[in-house]
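Here we start with a single chain on its own, the form predicted alone, put down as C-alpha cells.
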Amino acid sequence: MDRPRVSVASLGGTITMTSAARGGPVEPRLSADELLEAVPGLVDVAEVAASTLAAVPSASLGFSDALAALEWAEHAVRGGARGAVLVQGTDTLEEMAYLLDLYWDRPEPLVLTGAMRTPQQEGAEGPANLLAAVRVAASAAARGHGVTVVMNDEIHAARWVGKSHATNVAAFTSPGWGPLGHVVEQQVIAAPAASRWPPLPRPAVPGDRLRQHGRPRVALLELALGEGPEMLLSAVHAGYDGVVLAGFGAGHVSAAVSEAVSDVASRMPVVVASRTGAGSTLRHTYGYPGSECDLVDRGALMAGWLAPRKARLLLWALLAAEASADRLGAELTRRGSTPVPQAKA
C-alpha cells in the first residue's frame, strides 16, 4: 500500500535547540531533516519531504514569516501532499496557527507542532509530537478542520488553542471547548469537521514589504487595576493603526479609559476582548461607564469569544487587506460571536 505524502517544514524553536556543551544554553541548531531522522517509525506513517524555512526562536517570527509559511504549505498540497506540518517554537505557536487559519482555504490539514523540552533534555517529547502531527496531516479524519495544533497527542483548533503553561508538556489547551481530537494507539480520532468561515483576503502589501515597513501595526494593551488612559492614548501618538484592549471580565474598562475610547475610536479601530482566558465579551448586559454597552456606544468593537491575541491577529489581517470599516465590524462580529459557524457564508 502506498504511503501518503506529507510535507514538513521547520521554523526553529525549542524542538530544534541544542547546546554546544551539554547543560549549556540552547539555541536553534537542527534542520528539518535532522528532526525527522530522530523520529522512530515515521517511515511507516508517510513519505515525508523536509524543508527548513528558518531557524529562530518563535518570539522572533513575524507576519512575513507566517505568509512565507502559508505559501510553502499551499505549494506542498498543490503538489500532491496529503497534508503539511509546520514546526516552530511554542511561545507564539497559538498566534501563528490562528493567523494561518484565517487564510487557509484548503481541505488538506495544515498542522502546527513543536516541543516544550529540548532534544537534550530527559523525556524530550519533540519526536512524539512530530510523529503525531504527521499522522494527523496524513489522516482523512483531519480534513476540513483548517489549521490545527497537535501537541501531547491532542488535536486543537487554531481558533481556540492557547499556551496555558510556561514549561509543562501539556501546556496547550483550548479553554471552554477542549480538543478536537486525539491520537490514540496510532489512530487519529477527531470530531467531524464543522463549517468554517471563508478565508480572508491576503494582505494588500507583499510579505517582504510588510517586513520592511512594519504596517499595519496593531497594539495589544492589557488593562489592570488602577490603569488610566495613558497607554491607550500613547498608541495613537505612536502611530498605531488599531488597538485591542484586553479588558476586565466580559469586556469592561474603567470610566477614565472609556472616556479615551471615544476619541481613539474616531481615529482607528478599537477592539475590546476579555483578559480572563475563557468566555465571551458581552454586548447588552451592563450599562455603567466602561461597560460593554457604553464602549459599543463610544465606537468600540467587541471581540466576543476571541482571546485578545487572536483578536489582534484578526484586526491585523483585516487592516492588511484594507477592509472597509463595515467589513471590519462585520468580520469581528461573526468570527467572534459564535463558537462554530452554522453554514458557510
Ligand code: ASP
The other form holds:
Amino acid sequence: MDRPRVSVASLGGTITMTSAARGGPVEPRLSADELLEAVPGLVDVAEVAASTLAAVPSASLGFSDALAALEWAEHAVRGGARGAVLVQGTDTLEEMAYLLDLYWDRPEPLVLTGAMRTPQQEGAEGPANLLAAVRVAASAAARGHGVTVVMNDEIHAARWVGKSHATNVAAFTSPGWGPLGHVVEQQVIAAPAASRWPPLPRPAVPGDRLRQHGRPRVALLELALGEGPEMLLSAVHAGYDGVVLAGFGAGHVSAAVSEAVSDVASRMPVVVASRTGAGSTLRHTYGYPGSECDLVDRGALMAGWLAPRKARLLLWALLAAEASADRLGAELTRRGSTPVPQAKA
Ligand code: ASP
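Mind sharing the form predicted in complex with the named molecule? What's above is the form predicted alone.
In what comes next, the whole complex appears, and the chain from above leads the way.
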C-alpha cells in the first residue's frame, strides 16, 4: 500500500531534552531522526522524512527561525509531502503556530507539536503526540485548516490555542472555542475547514537580516493595578516600532495610562487587547477615560478576539511587511473581529 509522505522537522524543546546524568537537568539533545526512532508505529501511518532545523529551548526561538521553518515546510509540501510536522518546545508553540499561520497559504496541513514531559520521564507523551501529529498531517480531514497544534490527541487552531498550564500534559486549550478536532482510535476527526484570510506578505527584510536588525520591535505590555504611564512611555524611548497593551477586561487602561496612549499612538501603532485570556475587546460600550471608546478616539487599535501575544505577532508581521497605516488598521480589524471564520459552502 502507498503510504502518504509526511515531513517532520525539529527545532528542539522538552520532547528532545535528555540529561547527561540520570536524574540531572535536561537539555535539547535528540535529533529529528532520534525522535522518529522512538515511534515505531509511524511506519504504518506515513513515509516520514526527518530534518533537524535547530535544537534549542523554545524561549530562544525567534522570527528568523519561524521564517526558516516556513521555508522548510513549503519546500516539503511542494516536493509532494501530504503535510508537514514541526516539533518544538511548548513554551512558545502557540506563538510560532500563529505566526506561521499568517503566512501559510497551502491546503496541506502544517502541524506543530511538542511534549510537556521529557523522553526520560515516566509517562513521556512525546511519541504519542508525534504519532498523532503525523496522522493529522497525513489526513484529508485536516486539509484547509492552515496551521494547527496537535497535543494530547486534540487538534487546535493556531489562532485560538494557548498554553494554559505550566506542567500538565493537557496544557493546550483554545479558550472560548475549544479544539477543532480530535484523534481517536487512529482516526482524525475535525470540523469542516473554514475559509481563511489571505496570507500576509512576507517581511520586506529577509530572515537572516531580521536577526541582525532586530526590527521591527513590538512591545507587549500588560496593564496591572496601580500601573502608571511610565512603562508605555519607556517603549517610545527604547525605540520600539509598535506596542500591544494587554489591557484590563474588554480592553481598558487607567485614566493616567490613557493620556499616554494619545502621545504614543501619534508616533507608532498602539493595539489594545484583553489580558483576561478569553473573549473580545469591545468597541462602543464604555465611555470613561481609559475605556475602549476613549482609546479608539486617542488613536489606539482594538485587537478584538486576538489574545495579546497573537496581536503582537500580527502587528509584527504587518510592520515587517511595511504595511501602510490604513492596511495595518484594516488587517487588525478584520483578523481580530471575526469570531469564527465563515464555514466553506
Ligand atoms: N521549556 C521547554 C521549551 O519550550 C518546554 C517544553 O518544550 O515543553 O523548550
